[in-house]
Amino acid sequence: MKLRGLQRVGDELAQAWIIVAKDIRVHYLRPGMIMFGFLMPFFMFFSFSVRRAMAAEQGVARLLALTTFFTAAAAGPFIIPLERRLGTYDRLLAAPMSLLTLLLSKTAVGAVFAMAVSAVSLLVGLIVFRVTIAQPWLLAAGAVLSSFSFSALGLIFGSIPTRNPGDVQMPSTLLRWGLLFISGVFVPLAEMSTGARLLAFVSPLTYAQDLMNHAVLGAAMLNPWLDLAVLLASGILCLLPPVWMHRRSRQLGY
């Protein structure tokens, strides 16, 4: 019985990896992914940082949080509706694997994409601006958990039963913009009023930015273990709505 359970776990992991590898090969270079996942965070950063007296380390910390947030959350709302329109997603739902395995694999697609784009931003900071990383292990842990959390957030919109990516890109983008402006990315938490700071604590991006400040600058306002715990918890919580939405869609025949 134990061997059979281990074999099932191995089979599920193998299936998840096949989906991740397929999506990386097929979807990463599509215009929608490049625009919403790669170019937008860089445009946002440069538009808000121009003419600001900002140290290189501070700029890299903010850019890492931005790229992770926008890139990871862009995958689900783009890939899943597109696959529904092409008919390939229905075949995945009918495959002999659990729904959780499918959703985790889609989450991993966005997370891997975000970590790859963030690695490019980090390399530019290290090579061009000579930035030093205060706590590399915290940077690695923060990148993984932030990418997982934000990709799971995007998966909520990707799970809306539609075959048109445009139907979910607009609400997804609006939510990301809202979270961006209430988070401590462009205005540090220490400079916020009490009310604005309480609102910022609702956004997982606040904790990702605080974690990047710890990793790159060596100091931030919150405890880094709190940042890691909140990002992990938010990622797990964001997986619950997609599970419910998929099961509901099956019951309604979507």
Given for the second form:
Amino acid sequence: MKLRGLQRVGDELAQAWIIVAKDIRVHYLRPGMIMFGFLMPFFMFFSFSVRRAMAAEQGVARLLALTTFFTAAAAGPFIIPLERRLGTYDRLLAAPMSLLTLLLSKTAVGAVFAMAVSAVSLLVGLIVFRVTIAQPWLLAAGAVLSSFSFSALGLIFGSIPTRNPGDVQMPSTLLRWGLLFISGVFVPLAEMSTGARLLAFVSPLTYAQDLMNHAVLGAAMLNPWLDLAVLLASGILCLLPPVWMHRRSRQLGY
Amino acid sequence: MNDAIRVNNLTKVFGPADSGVVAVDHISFDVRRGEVFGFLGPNGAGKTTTQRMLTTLLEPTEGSIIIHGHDLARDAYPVKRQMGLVPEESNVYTELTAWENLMFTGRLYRVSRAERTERAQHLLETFGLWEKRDVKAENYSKGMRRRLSIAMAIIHRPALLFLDEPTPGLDVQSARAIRDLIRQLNAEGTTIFLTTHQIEEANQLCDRVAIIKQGRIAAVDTPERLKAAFRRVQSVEVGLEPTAAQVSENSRASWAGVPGVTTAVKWGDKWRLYTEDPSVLLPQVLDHARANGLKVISLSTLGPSLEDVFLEITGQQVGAVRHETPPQPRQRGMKGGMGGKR
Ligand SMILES: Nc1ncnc2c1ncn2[C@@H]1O[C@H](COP(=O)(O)OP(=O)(O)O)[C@@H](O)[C@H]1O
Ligand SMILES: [Mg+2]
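What about the form predicted in complex with its partner chain, after the form predicted on its own?
Below is the entire complex, every chain and molecule, led by the chain shown above.
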């Protein structure tokens, strides 16, 4: 009995990985997406980072937080409605595996893409701006956790019961920009008013930014362990609404 | 435990329980292990909805489904391992090749590498896709995609295979290849649940057929016994000069009086005469026309339409006025019998 349980866990992990590999193949390894992945960091940099004279390190820390935040949402939320429309999502829903495995795999796909693009951002920082990374291990852990967490956030929108990817665009974009402006990205937490800071603590992006400040600059406002814990917790919490929304889809027939 | 599937009181209402669309309405049936079970009905009857509930993709509003002894609502995992699913629209990954599609599905169902490569080669050869195995499925014809989608559904050797209208819209060759394959799989022991709106397909393939209409099952029986019902609704269609439209109600009565005619219905500008034996009726029709000074300009024998079979099976009179289109001459509410696909 115990062996069978282990076998099942092994199967589910393998299945999650198989779906990740397939999704990367099908949805991300396309010329358009690869171009996007390479251009995104530069776009991010020129849009948000050079607003005022700042240290290169600070710019790169911000760039890293923003690339994970935006790329995890770039395509992930649209994949499920698209696959529902093509009927291929039924293959995954009918397969012998748990819903949680499917949700984890879809989260991982978005996270892998976000990590790949963050790596481009990091290279830009290292080569173009010659920044030094204060805590490389923290950077790695932070990039992985933020990518998963933001990808799970995107999964909430991907789970909207619909076959039309367009239905996902509006709510997903609104929430992301909303979070962007309340988070401690443009205005450092230390310079915020108490009210604004309380609001900033609601957004996971605040913790990702704080973590990147630790990793790149070697100093930030919050405890890095707190940042990691909050990102992990918010990632797990973000998986709950999709479970419920998938049940709803199964009733509605999407 | 000889039943592969036991369905009890299965119901699906889309939308609010009291005012929604009742797609499937308290149906019950059993599918025996090793049989080809046909699920026959016109478009919109609730076939796809039923199949989606049986394959865990849709949650029933009411009722229970037991497959191989497992209640689907509580214990779907072992069932999912044993079933294969071919949906109405071929859902292959168009960005992947046939080979990659099969490998993906094989791995998803945890088929070992040795087995899935051997089986994939066998299936691709059987389906005539071996030469095109490295071509992306986006370049495939509709028939090729359907064949690939069936291959993907059986790479893990399911004990139970669901097919939702596998042949409509395909070229004759593909359709025949698919029917042959269904027979072969069944001979190897696979239980088959086949959804179709073609009587002939059900006749050729199925051990038993359930007839579903407007979400309800009208009959479950062997094709032989259903055919007995079909025979009563064969018809002869006769075009006359002057046309049927000009012929009075009197004439209807007189056509109904011709020996061998069970019901006479004006059908467009022709008469449709229902009979159990067209071969006996044909000479009678010519005699009757001659005797009444009518010129026969066309004459054809029609097999039973599914629509007629339904009326027969549900106990309504063939050619009777349907309740939603009251009086007027005896014209039927629905023309042309079973339409094509939406
Ligand atoms: N997701 C859905 N939402 C609302 N109505 C639906 C849905 N799916 C099917 N229906 C309705 O249920 C009925 C049965 O449809 P379906 O099962 O597809 O029929 P069939 O496969 O026999 O052609 C139809 O009236 C159809 O419009
Ligand atoms: Mg259908």
